[in-house]
Amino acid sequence: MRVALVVGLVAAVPWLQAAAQSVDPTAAEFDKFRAVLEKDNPAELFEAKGEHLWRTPGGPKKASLEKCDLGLGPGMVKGAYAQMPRYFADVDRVMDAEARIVHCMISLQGFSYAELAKAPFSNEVRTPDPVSLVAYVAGQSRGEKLAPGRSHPKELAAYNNGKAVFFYRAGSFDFSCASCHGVDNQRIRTQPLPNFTKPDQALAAVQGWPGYRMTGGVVHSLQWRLNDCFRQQRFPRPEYASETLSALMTYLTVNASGQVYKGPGIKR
């Protein structure tokens, strides 16, 4: 009678419903566990490749990238992760960290974009270096608050774009992006999925990317996760660094604005 009663009040009550769902010791356990490995995460590894990456001469021109404007000024790193997204005037448009440094890569080293694009993601064996450089930018952003770009028009455009992606539906399972990350209480097997329209909860969108795979020994970017998302919704996969991916990268952030970025992370 006892377990009717507290099962039929769960049911009844919508508040005590959620936190029941939201009792999860899987998911917890994990936490500790990940809590744990970064206090000596090998993400720091893939930091200091990318920091020689970064100051060594390469490419085709043999330039360092100590000139690539984040949008701090040249040469400028600390604190920009947390600052990009944002609108570079140079290209009269928003970018992502890994778009930029795509970007630089292209315009001051001479790689042409073919040759970054072709195989851009870590893989089982091999961590791309614009992977790693995005690491070693985004560890000079530990600590520092989330401000991605807001006041420039094409800031806004690219929320409100990145907005309409995320709701989008299609593809032959009729998925967005909102299916999995739009509402309360939702996992996939032992993953809870964290709503990404709510600030609490979008701050999970962004921390911990770049992330060192346990499974794997690789770093993968945000970029990786967002192209890996589109995979598993059956759309076709955004270009590489493109417009799409950048949009969609300042609507996460912009909802986890003011939030504190805790630097490359732990990913299973």
Given for the second form:
Amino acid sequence: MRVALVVGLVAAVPWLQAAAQSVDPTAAEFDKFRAVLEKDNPAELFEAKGEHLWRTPGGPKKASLEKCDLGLGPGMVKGAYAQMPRYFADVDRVMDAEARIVHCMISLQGFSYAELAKAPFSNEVRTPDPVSLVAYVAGQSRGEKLAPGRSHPKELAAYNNGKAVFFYRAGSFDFSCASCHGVDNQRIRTQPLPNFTKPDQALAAVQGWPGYRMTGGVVHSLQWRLNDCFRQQRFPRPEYASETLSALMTYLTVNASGQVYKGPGIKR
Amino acid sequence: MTEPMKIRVTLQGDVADVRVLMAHPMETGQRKDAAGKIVPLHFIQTISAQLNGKTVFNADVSQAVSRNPVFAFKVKGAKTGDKVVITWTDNKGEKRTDETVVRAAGS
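Could you present the same protein in the form predicted in complex with its partner chain, rather than the form predicted alone shown above?
Whole complex next, starting from this chain.
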């Protein structure tokens, strides 16, 4: 009896330590799979496509995006993603990477917002250009520490607004982002849900998207993921590349700041 | 239109570890589109690899392979500066060839 108890305790300790990450064996198996695939993430194919789009003149104005300022000066891409969302004085608002790329496509290349916002998300046959571009820009911050803007008053306001959105309960399910992602050790079916209010788990919000989703073999952006969260909560659809989404991303990224970004993710 | 492959070679001694990412829809011919029509078969049928012009293997591939597949193999007798050429052809007759140069380990 005593022996069994000791064994039980010893066995329980590693389990408790692991509890914060992935408890269930399905998730553990998938983590192994992901570790193997991280080296050969098909998202890189989309990064290459995005890089080509970045350098190639396009849009009604036949201009490339090489003069696009992602916060580190025109054309500076390396490390820029890890420092977004941030405040941009030219538009007087906080922008996340995709919102900034959309802004550049409008201001430099002459696209219209309506055109870009019409079908902004990927599917099995089509990857919209901003998604490939955001994959490229994100890939250029591989190995960089996350350092989103958190000094300008508008950046602080974005953090607070994002936090308010995160905890805002409404809709037919009386749901908030925090209902799923504000508590430890929750899951939906076999999928463990990270608690984004904790720094180490908030990294999962930033690390996953943009990323390659094996279901369907498509790259999705963080804009798509947050849009889907709103849908799952039965909220009205948020406006593409809007200030609200940038604010929510600011809240999530600031929670994860200081940690190393590994580049576009890979998801099941 | 085909899209470029991503070829990565790492040298361990005289063994080159070659990893290739290919952009391809790899349609199985079983899937239906939104309108309920079957999406026609479209998959990579053959892959061949050359090291300095010498074919090191030919592979026949089926539609069971996933979309945007990863293909990895090791070749003995490789050295810095060697040229690795990968070619695939699919069932629609499309063909794509990309190449890379083996770089020194750690560079």
